[in-house]
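One chain follows as structure tokens, the form predicted on its own.
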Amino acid sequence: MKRLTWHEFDARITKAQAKFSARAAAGIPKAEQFKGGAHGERVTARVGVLLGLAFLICFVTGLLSHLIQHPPSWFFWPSRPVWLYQVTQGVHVLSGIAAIPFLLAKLWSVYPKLFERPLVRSVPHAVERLSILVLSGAAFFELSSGLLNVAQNYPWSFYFPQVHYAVAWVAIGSIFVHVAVKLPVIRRALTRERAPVEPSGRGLSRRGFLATTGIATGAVVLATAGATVPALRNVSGLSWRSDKGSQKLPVNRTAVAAQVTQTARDPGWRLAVVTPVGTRQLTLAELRALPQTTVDLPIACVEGWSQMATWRGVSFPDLLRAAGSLPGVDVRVSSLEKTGLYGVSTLPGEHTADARTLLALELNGEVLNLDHGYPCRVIAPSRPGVLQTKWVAMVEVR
């Protein structure tokens, strides 16, 4: 084997590097390939506004749902109108679904930025790129995990509500950072007389791309909105959870899963109502002997689906008076369920004073079946389904 001199070795290395660089450069798309209407500054800004609006609505309505389930001392949530939570949570899920095509469109519009060189030009540019990386990761996590939650598919070991809530703050924070860094560009792009003329290229025009994005977003929302908008139920082919279930109501957690099949059917079951004056034990027959109230209330799940139903039972004002207490006090409701995360809930005084808040014994004209909470369950207006405690064993005035 011929031995190479140092100069020959160096020349070969230089030649190989040049060849590698040429091949790498040939494989990187040139910026000129992305000069079509879909990649213009104005398109990016407009899609970004829509995406930001969808995320903001999703964040605010999700924050409301979190505060209802984990209320701080200052938080207040009304019991009227009865459909309020049904609307806010439906909007939360649908705005998240609408954000998916907006996010994909936004990423496609800024795709050429991936090939800009140098990668980092300044500190603001580095902050911008970092905010995009964090925003993209948080957005993809929120939207994908939210969709899996809607489908009740949990391929992870963490507690979904807690992690979903935490990452939502990361996502909204990165959005504000990104907007702050890009504000001059956004202003220029949204001001028609100041926006630069953008060259046309192959593919959709700017208006065509925006129209396609709008149509795609409308289609996915329409396909799923029937889960929360009854009027669209027959045209929403991908809607989940409607009136298909026992007693015309979906069931998220069955009696078997809650391990209450024997205790709920026990003839010795008694409802304990604990007040400052003492504890009263009520049989099912005694509950039925109290004044009965019939109301039409929706049950609305955190997954976004909702369904109106007719409930009959003892109103909480009547129940508290029968036990020697006054309506309008906070009560702690405990279930026969011992293994779930929602076996105990707190019913605020706003709801215990409302005659439409029931300890329900019947559903849609029939005695509650086991999966819907027999022998009795809570149904309160404008409350998440996870807080409508089933298989109630004890009510304690706090």
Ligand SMILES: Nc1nc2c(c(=O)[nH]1)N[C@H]1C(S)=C(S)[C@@H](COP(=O)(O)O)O[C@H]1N2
Given for the second form:
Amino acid sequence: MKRLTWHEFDARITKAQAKFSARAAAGIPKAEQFKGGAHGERVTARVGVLLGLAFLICFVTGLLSHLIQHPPSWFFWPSRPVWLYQVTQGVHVLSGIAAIPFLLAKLWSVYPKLFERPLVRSVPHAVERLSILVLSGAAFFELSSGLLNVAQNYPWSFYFPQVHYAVAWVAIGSIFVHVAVKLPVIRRALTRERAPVEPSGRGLSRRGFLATTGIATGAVVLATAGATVPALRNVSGLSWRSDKGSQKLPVNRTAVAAQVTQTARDPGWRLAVVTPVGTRQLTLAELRALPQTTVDLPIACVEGWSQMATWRGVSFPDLLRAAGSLPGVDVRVSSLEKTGLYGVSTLPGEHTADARTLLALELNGEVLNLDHGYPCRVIAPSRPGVLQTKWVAMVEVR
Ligand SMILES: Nc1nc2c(c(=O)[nH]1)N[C@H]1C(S)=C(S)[C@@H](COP(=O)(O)O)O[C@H]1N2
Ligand SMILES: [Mo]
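Next, report the structure of the form predicted together with this ligand; the form predicted on its own has already been given.
After this comes the whole thing, all chains and molecules, with the earlier chain placed first.
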């Protein structure tokens, strides 16, 4: 190898540096580079409308799910149709997934503006930029945390639902502010007969960009919808949880994880039904001797997967009557599980009056296995999976 003189070496370094700085400079986006149809006001407004709609639907269905899990006194959620929660939560997860490509497309269409200098021109300009920062941050957080939750099953445990819920208000609030502030631009972009001077240049055309966004959105929705739409089960490569699982039903928390393998199999197990007239202790044999009801109901997890199954067991109206109480009262259900966050749930009167709300003993024609809640578990129509308490030990009239 030829030895370089110091001068030669220095010259090479200088040249490399110059080349590097030129590349770096080229990497910083300049407004002129973003003149394709994909960056026009009309694209931003159209994608914005889709994004806003997806967010609104996602927000409303998410709020419903939150209210069902933390019902204020004024709230009422019907037990029929049995698939109601399955649909609202499926729509929640799918609209959230659809919003991801819309959000990326919207950011792309305004990309150069995000790097505008000077950073702040005036007080209203500063407020506008700050609101966009809050909006994109909140939207990004909601979509990514929701997606991770769907994929990984509660990586943040209790923390996730609370934060996801709180940030949802920030997101929807900043969307309203943003739409209000941009209303003149949105109106101009969406209604003008004669197109405003469309930026022209290289890159995707407006139509091309919108079509790409649409195709990307359709693809991600199709890829995941099989988790809750039976007809799409074989189409959806990414339907994380489907009908694969013991007794043809996915399992979220196993008996081993819940540390109930001993207590659930204990022959001394009794179901305690506590009512104002006293406590009735029932053995498994006694539960089996009560009238049995068979019903097809879905488990619809808050994560978005759902699966229909045939359940058989004692209906809550029958159980309550057997213990000397009346159907239609609120009851608290406690599990043998002492460690997790989902060991206790409250069934509202609407559900305990419904003969399709069961303390299930069988699933798809077999005795419930340990992972599905043996010796007995709650299965109620139109309820989040998280409230379908497994390994039940006690039912208390409140
Ligand atoms: N005791 C107890 N019950 C529970 C849970 C739990 O963690 N502990 N998980 C719930 C959740 S999140 C869902 S989606 C359903 C799933 O029921 P499966 O495992 O029988 O499909 O059980 C619910 N019942
Ligand atoms: Mo769940």
